[in-house]
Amino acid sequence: MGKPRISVHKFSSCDGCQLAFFNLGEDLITLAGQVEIVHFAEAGMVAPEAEVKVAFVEGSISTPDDLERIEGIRERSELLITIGACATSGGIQALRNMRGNGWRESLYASPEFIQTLDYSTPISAHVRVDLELWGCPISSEQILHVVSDLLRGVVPSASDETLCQSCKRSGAVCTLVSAGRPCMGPVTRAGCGAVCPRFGRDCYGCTGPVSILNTSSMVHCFEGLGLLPDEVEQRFRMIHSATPQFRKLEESNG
């Protein structure tokens, strides 16, 4: 048996999650010796029609061409793994979903030339996804763990514990309790290594919501810290506005 073939595909995104592969450094050389990377345009390998064991997909579905491409990738991939906020929840560009059909006119001088869908949606809204790696961007460690599991025949999994657990394990001081900052840690999933809290910054939720969370309590907490309703909404909506858990914000405020 040959090496497992993998591909990395880009949709509407900033390329930050693809850079997580390059940030592996020497580990990327090791990875390239364990798998066959057949398509990764940013690294120079171009074979978008290739059949693969694993397809990593970055970016949201934002254009008619995106819809056609993702269906083809799903058909040619044994496993499809989405990487990053855009692919898992629609990303920052999903903020346009709340503007209705008038968003093109507000951004472009000649909107009639813009070939795009009215909404930005995650990959899972259109095809079956086998695993989601959350983050904005994801970390290189997440990639290593997933590929390592696959090579050992282990079904990979993504974390669904809160960021607060990472803070406790790393010894980070709680910015919400100690500094009264509107930290999103209690409703955000771990995966980033609690980078911001470890440097004294409050979490802004880049790794997305945990599956079960108490949005209402978090909203009341932020209001108690003095945040106005639009400031609370911005905290929840900045990166993962399209996730069902954060869309419930209206109910919490209602």
The other form holds:
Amino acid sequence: MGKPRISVHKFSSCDGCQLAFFNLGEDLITLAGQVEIVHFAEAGMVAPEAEVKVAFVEGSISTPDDLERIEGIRERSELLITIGACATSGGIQALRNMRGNGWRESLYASPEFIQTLDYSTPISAHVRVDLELWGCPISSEQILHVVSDLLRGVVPSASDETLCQSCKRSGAVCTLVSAGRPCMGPVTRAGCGAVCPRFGRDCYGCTGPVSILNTSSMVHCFEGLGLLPDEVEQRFRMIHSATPQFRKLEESNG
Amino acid sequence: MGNGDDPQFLPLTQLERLLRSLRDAGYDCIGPQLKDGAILYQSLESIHDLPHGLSDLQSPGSYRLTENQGGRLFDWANGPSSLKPLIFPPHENLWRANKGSDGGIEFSSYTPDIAPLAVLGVRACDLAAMERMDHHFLRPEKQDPWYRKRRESLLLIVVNCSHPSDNCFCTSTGTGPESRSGYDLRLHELDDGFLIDAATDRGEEILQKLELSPAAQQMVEEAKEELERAATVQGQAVAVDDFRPIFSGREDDPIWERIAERCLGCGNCTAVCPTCFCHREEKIPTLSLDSSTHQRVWDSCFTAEHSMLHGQPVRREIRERYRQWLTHKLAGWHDQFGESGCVGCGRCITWCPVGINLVAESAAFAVPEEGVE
Ligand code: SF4
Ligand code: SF4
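Next, report the structure of the form predicted together with its partner chain; the form predicted on its own has already been given.
Shown next: the complete complex, the earlier chain at its head.
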């Protein structure tokens, strides 16, 4: 039996999640021995049309070209795993979903050369997705876990607990309770290792919403800390503005 | 103080010597220190690192440090850290699977390599919490070797609590503010030193190395008054010790729904609670596929995985998860261990981002329905 073939595809994104592969360090060399990487443009392998066991997809569907490519990749891949905020919820670029493409005209000298769709959408809005890795960017450990599970023939599990859980395990002091900062930890999925709170900074939710959350209570909590409605909205509208759980904000705000 | 022992007096100037004696006896020392805006247990190099002149203000969902005039070292109520991470660490390597030379799998267990550890500044509620942990991890029929090893490495130096926070209620749970047993050395802070006594041989050995004088009667009186004050200033009390009759048949009570409107389901309460011991096992894989490390990791009744049966969480909603937490802590614990799971430390109240108060929420069940709202 040959080594499983994998590919890494880029859509509308900053490339940061692909770096999680490079940041594997020594493990990347081990990985290269366990699987055959057939397409990973940033690493120099280019074969976008190849059939693979697992396709990792970074980036959102934001341009007509994105829209065209994604179906074929789905057809040629046994498993499709999205990596990062853009691919999983539409990313920062989904901020334009709220205001339309009017910004394009005001920002660019020759907007006619820019081809974007009206909305930036996650991969799952277009094709079936087998697993989603949340993060902005995702971490090397997330890749390590998924790949090693798949190589062992185990169904990979993705973290689904609040950031507070990993924050408390790290021994960090809660920035919300001890300093009144509007920390998004209680509504955010763990996965980053609580990097921000460990350095005294309130979480801004880059790993996306946890599956069971209470957005309206979080909103009231932030209001109680003295945030104005606009400021509360900005907390939820940063990395994952388009994710349905954070969009519930409108209802919470009444 | 306590049960008829005669305390001695340790002048403030001798405290550094206590620390030195501990080190000479082979102990690493940790003690309370100011870090990241809270008072936390940290490795203690010198008595000068103790939180001199610091106090705290706690209310539901809020913790702030304040300065105090008196200049004492232990004039504060517990911060977020308890003894829990020392005896039941958030991550503990348990065992490892290796691919054997014959192609089979070999299993080996991890034995933690632990130096004797002296903890200065433990409070009565945390001693009581550790006893409850013992009842779980050191059951005669099934002892947890990792817990046992860590537990036995500890030398516990308690300091009686003279500064309970507004969230404390250890008087009502019968677990403080005075430490009565379970410690090696006990201190009671006065303005220019400490009353000190030992309850174990290990404690006594350290005591022998210090220059002590007999405590004056007036010091003992002062300590007694302070403890009485600390016991009576507590603004709240659990309604009863055993909530089994109160929660029974209330699974669908609308009170749970009202709590769930505020509860974030974040599980901070379980993480800071010094008696919460739920955990899951996680594997740390290697890509080379020839070995894996298996870790015990703190879990919480607020995660989906905690109630996973046949691939589905039994408790899907925050309402059900909060209900599990409160009813286990205050009622189910009695079935399991013959005592309450709560020692009145107040941490779950302070460190709940939305300030949900276990005392008030549980009391709502204890009053007749028409009394609610
Ligand atoms: S339930 Fe709350 S008050 Fe009781 S021991 Fe746990 S953290 Fe402390
Ligand atoms: S009670 Fe408070 S700390 Fe506990 S899960 Fe609910 S919001 Fe979080």
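Positions refer to the first chain, counted from 1. Quick caveat, the model's predicted, so the values are computed rather than measured. Each form is matched to the other, and the largest set of C-alpha atoms that superpose within 1.5 Å is called the rigid core.
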Could you tell me whether the Cα atom of P111 shifts by at least 2 Å between the two forms after core superposition? yes
